[in-house]
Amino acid sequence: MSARGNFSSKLGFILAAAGSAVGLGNIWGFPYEVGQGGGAAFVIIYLIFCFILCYPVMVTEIAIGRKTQKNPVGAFNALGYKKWNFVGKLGLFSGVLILSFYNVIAGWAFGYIFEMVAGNFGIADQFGDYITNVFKVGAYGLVFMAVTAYVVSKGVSGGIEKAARLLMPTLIIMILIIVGYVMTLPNAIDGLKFYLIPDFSKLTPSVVYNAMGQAFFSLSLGMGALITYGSYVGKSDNIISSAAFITLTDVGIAFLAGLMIFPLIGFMSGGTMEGAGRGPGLIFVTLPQIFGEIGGTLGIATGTLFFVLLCFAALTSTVSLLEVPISYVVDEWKIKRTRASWLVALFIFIIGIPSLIGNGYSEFFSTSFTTYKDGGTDTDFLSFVAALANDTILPLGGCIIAFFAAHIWKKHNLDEELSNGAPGYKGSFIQKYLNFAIGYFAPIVLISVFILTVLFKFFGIQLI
């Protein structure tokens, strides 16, 4: 057993890593991206990218972590490529930035639990006032960050794994309960048709680009989280199958989220599906209105359960996001985990204050996290941080990690690590595909995405 801690079982690792991937990006981001992307055709492209592009990068990150038993920065040092540890530092930086604004949104969701319990469905009409009440939503965010810090402070098996074993099954059960109920609502079938029957005439280069971006972000790639989790995996564990289960769990929960959301929109819109692509407002504005339409005790129960679910999903991600800098501080600075957890959590909460007070309600909901600069009009600070960390740094980090593994560390070393716990890996089709994807496909696609994103989000130049 490593002094740093290890996952106690393969299942524990899969649940924790899947929890890292599952979060607001699945329950919130995926449905509105599907809505904006025209429905089922987006879903198909998203699923394809998850497996042909994201899965190889995931396998690579986990392998680097397990090989070195180090944090994202220390991993490159341990491999003997200290000059390349800037990749780990980039991931560390992006993870801290993401958690700084992610916690703000998680705080909104946490506060909505109390609004739903009180039957205050009118919060949807006062959402601008709600999120600009800095002290109220700031307190919710502080509580959420404290819970995250507490889980991480308890260590890998006693905190992260233990929480994942509780949160992930509970999350799935809650989704299934809501899915079962919404299927009984009038016009739910229209939502299902929109979600499950593809109209490929709606596919555009922009939709494909967005589907790829959603896949990459939802699987927590490019930020060092999976290098970190991989460092707690035993040498006998099969990374190939574990990564497949993690990917399947992530896309499965995203798919279930769609089954939960789109029948509700079908009910609210009378079958027209108007508002399906509303953006972030879908969760915090449209859905409370729907719960109000359901009304009474049933509306309160459904609304409360939904936002509890959203907070559970957010917590599985905030834990993994916080673990990345914690592993770095513990490994490199030799600070005890408990102290590091609380100090780093407080630091990240503080740097998230600009996102808390500068979220720009109207601009935030009109841009839907898609542009920082569009025609010279700057958006709010929260959207800027999201555009910088999520949409820009992550694909760049993923690109460099893939290039490093294939061309600097070399494919045969990656193959050697992956063969531990997977005796049939060498010579298999999956080995040949992973070598191709990591060597050529992933770096080319991800650097292209990075360039397009910079041009669009920061210079207002839209090429697709």
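Numbering follows the first chain given and starts at 1. All values reported here derive from a predicted model rather than from experimental measurement. Heads up, when I say rigid core I mean the largest set of C-alphas that superpose within 1.5 Å between the two forms. First, how it differs from the form predicted together with 4-fluoro-L-phenylalanine.
- After superposing the rigid core, the Cα of Ala243 is displaced by less than 2 Å between the two forms.
- Here Asn390 does not count as shifted, since its C-alpha moves by less than 2 Å between the two forms after the core is aligned.
- Relative to the superposed core, Lys202 undergoes a Cα shift of 2 Å or more between the two forms.
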Contents of the next structure:
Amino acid sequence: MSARGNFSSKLGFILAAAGSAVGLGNIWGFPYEVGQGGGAAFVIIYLIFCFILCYPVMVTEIAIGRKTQKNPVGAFNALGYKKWNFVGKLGLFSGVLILSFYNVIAGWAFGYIFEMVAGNFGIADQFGDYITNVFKVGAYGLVFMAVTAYVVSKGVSGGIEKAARLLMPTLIIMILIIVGYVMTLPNAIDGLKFYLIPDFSKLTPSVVYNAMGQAFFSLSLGMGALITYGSYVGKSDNIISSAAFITLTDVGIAFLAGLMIFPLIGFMSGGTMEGAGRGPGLIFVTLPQIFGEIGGTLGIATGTLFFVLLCFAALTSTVSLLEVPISYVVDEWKIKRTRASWLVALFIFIIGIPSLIGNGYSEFFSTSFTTYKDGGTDTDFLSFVAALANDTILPLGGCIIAFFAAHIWKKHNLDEELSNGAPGYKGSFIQKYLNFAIGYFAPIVLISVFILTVLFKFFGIQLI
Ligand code: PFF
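Mind giving me the form predicted together with 4-fluoro-L-phenylalanine, seeing as the form predicted on its own was just shown?
After this comes the whole thing, all chains and molecules, with the earlier chain placed first.
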């Protein structure tokens, strides 16, 4: 074991990495992207991206991390390609940006625990007022960031791994119970149709770009989070199967979140599915109604438990987001982990203040991504940061990481690292596919999506 710390077991790594992947992106982000993207057509594009494009990038990130045992910037230096460490720096930058707004939403979810405890299911109708009560949601956000800093300050196996072990399985069971319940509601079938039967006429270019951004975000890719977690993985672990498990878990939970939300919208809209395109407020507006519907003590108990678990899912993700800059300052600047955790967390909280306040910036940043299909909530600055970090920088980061691994570090070195712990890897179909995907397919698709996204989102130019 090195002084930097390690995961104490193979399962520990898998759970922590799955904990990083599974978070608000699955339960809050995925359903609202599906809702805005027109339903099942988005889901299909999303699944294709996750398995054929993102999985190879995930394997590559973990391999680079394990090979070098370093943070995302130090990893490129350790491989002997200092010039390429800008990729790691880009990752640090996007990690800081993502955590800054992610923590705001985690704060909303945290506050909902108290609303549920109080039986205030009517919060659904007051969501707009709730998030503009800046001091209240700001205080929730501050507490959330402090808990994140505390876990990270305790190090890899002490804090991160322990938390993930218990919480992930509980979350899945809870979602399954809610899915079972919503399926029994009238008009649930209309929600299922919207979610599962594709209408490809709804497939616009921006749906495709958003699906890519969402896939990267949900799988925690493109910014070195998995280089960082990979750096704590043992040499005998099988990266190929671990990454497959992480991808399947992440996609599976996002899919379940959709099964939970869309039948409910079918029920509430009387089958018209109006409200599905609401945007970032979606789960905060739809879910409390189900708990209200259940009513009484049982409603309070399920509502509270749900938001508690959502917060834990968010926590295992904020922890991984914070771990990226912390591993950097601990490795490279030799700052003590505890001190670094608190200082960096405070810094990121401050950067998140514009996302918290949001509304004041709506005029300034009123570009295409801020207009929700049917009104929606005022989270404009937050949407801007999310569009910049998730939909733009992450695919770019993934593109460069794949290109670097295949053409600069070279495929045979990647293959060598991957065959540690995976004896059958060399010569297998998966090796051939990964070589193709990392070398050509991923870099070409990702750079194209990056260029088209920048032109479209930030300049309003739609090429295709
Ligand atoms: N994957 C997380 C989610 O879906 O909520 C968000 C995230 C965590 C993105 C860590 C990036 C990251 F490095």
